[in-house]
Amino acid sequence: MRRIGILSVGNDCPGLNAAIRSAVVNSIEFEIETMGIKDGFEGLMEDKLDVLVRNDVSGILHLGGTILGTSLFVPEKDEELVEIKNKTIQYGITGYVILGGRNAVRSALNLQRYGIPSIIVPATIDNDLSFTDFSIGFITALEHVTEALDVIHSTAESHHRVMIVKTMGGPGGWLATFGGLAGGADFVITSSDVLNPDELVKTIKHRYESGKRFSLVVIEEGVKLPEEIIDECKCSYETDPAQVIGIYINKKLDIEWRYTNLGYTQRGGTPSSMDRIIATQMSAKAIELVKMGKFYHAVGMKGFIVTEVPYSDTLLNVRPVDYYIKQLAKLFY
């Protein structure tokens, strides 16, 4: 019989746990055992893992997180890479199921440089990795930025304040993007673009004179802002730039502005329809491919199409926003 182990590597996300009930159902299915392997590869190091059967999953679709807990170690170095392989063999694990986004990737990278057979399957709330168009989690946290939008309009609109939001998913700007998009952001400021101060002014300038007295202005964690912006705050580079936004607008409109932080309320909570059926399916392809013998391979979804591509280099590459999403936000400013 063929054994697995399924493990998440990096930041948790709203799906996990539907991805890890369909990877070990399908198993079964297959006459393939799953290891369930706790912490991510640290766990594995630990000697953390046992047998998943049908009981151990039942009841865990709804629940946002992982049962399984999970790990930003990536194994990089020989001596950890040699211990991995051990613990393989020791374990008569066949190769892994890794969950996760750029982190799983560099795992399963440096994995293959030691003969240790694995599959990714796409799991971030950043939707930025090249070979696919849906990452598990991302829509999940999609809905949590429009709700926190649409929370945040009302006391906006009372106060004629501007309200400055920043969201996680840097650098790609899905979340941003997307989150502007559907919760009627104002002006949305993210990695994947330079920011142009004059048409930041503009647009709030413009709202308020035509009667509009609030802006939501969204910003993505880890955007780098023009040293004019800077300079003029008397700011430094170690201020949060959403913070160094504020304080710009207040100096060039003197308008009230407040900052909201969504932090990890984006990537917790109960994962979507369509992220469980997302996991679900490439959970399930994943082990399609254990039964084939056809490991070194990530699983993605192109439209609602499941597909495969064969392990590289270029499987790190951040996907940006398409250029006409970004286009697109900007008609509502």
Second form
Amino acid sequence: MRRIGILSVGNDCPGLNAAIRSAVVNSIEFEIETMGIKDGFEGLMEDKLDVLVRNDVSGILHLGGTILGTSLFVPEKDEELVEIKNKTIQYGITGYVILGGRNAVRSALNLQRYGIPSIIVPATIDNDLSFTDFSIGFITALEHVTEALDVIHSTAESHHRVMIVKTMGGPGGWLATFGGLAGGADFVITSSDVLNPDELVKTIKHRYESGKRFSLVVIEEGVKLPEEIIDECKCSYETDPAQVIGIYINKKLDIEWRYTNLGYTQRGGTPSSMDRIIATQMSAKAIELVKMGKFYHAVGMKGFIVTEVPYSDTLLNVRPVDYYIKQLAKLFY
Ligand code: F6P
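Can I get the form predicted together with 6-O-phosphono-beta-D-fructofuranose (F6P) as well, since the one above is the form predicted alone?
And the full complex, kicking off with our chain again.
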């Protein structure tokens, strides 16, 4: 009987459990055994793995996070990869299904150098992997950003304030841009943008002059601000850019501001229906590839179609958010 090891590498996201469940159910169909590896490759090296049967994945579809746990550890060094190779032989594992984002890709490519087969299933709220339109977790995180903006909107309006809202997801810009578009942001700053301070001030001033006495400014993590803004605000390079922006707007327009970092509220919680569906589909495809012995492929989504891409493609490239979406969002500032 063939046997796969399934594990999560890197940060968690909503929908991982749906992916694990689908991998187990599809494997049973093809008489493939699934070993659930706890806490990523770190767990494998510590022998934290067990066979997953149908009952083990019952009742987890709607749960956020991952029942297996995860770890940021990426096997890189010779001795780590040799140890993983030995564990693979010891446990009779034919190949791995690796769930995750960039760290998962890096791990899979490192394993490939040692002839350890795997398949990648993209799972990251950042949605910035080059080989897929959607990664598991993005749509749920996007909902969280949108809901947060809706909530912040009403209090911003009551107090006539500028609200600065910080998102995760850099440097691809997906959560900030899509979240901003869906949540009606009045200005979005992503980490790949070169901020034009005059444009920011002009936009907010124009809103106030036209009777809209509040603004929502979305700023992605990792934004680097122009030196002159930091200096003018008498801030240091360590000051959170989101706060610098607040100080800057206050300085220029004398409007009260407040700051919210959405932080981990974006990454946790119940997966959206679409995340459950794409997780189920992509894991099913991964198991189909295992059945065919077609390893060293990443599965993905092109629209609603599940795809497979060989590892020889440039899997590590960052996929920036579409320029036209950014332009479209600006129309509503
Ligand atoms: O990988 C998803 C992500 O949300 C990134 O956008 C962010 O940089 C990172 O996780 C932060 O994770 P942590 O604080 O757990 O290291």
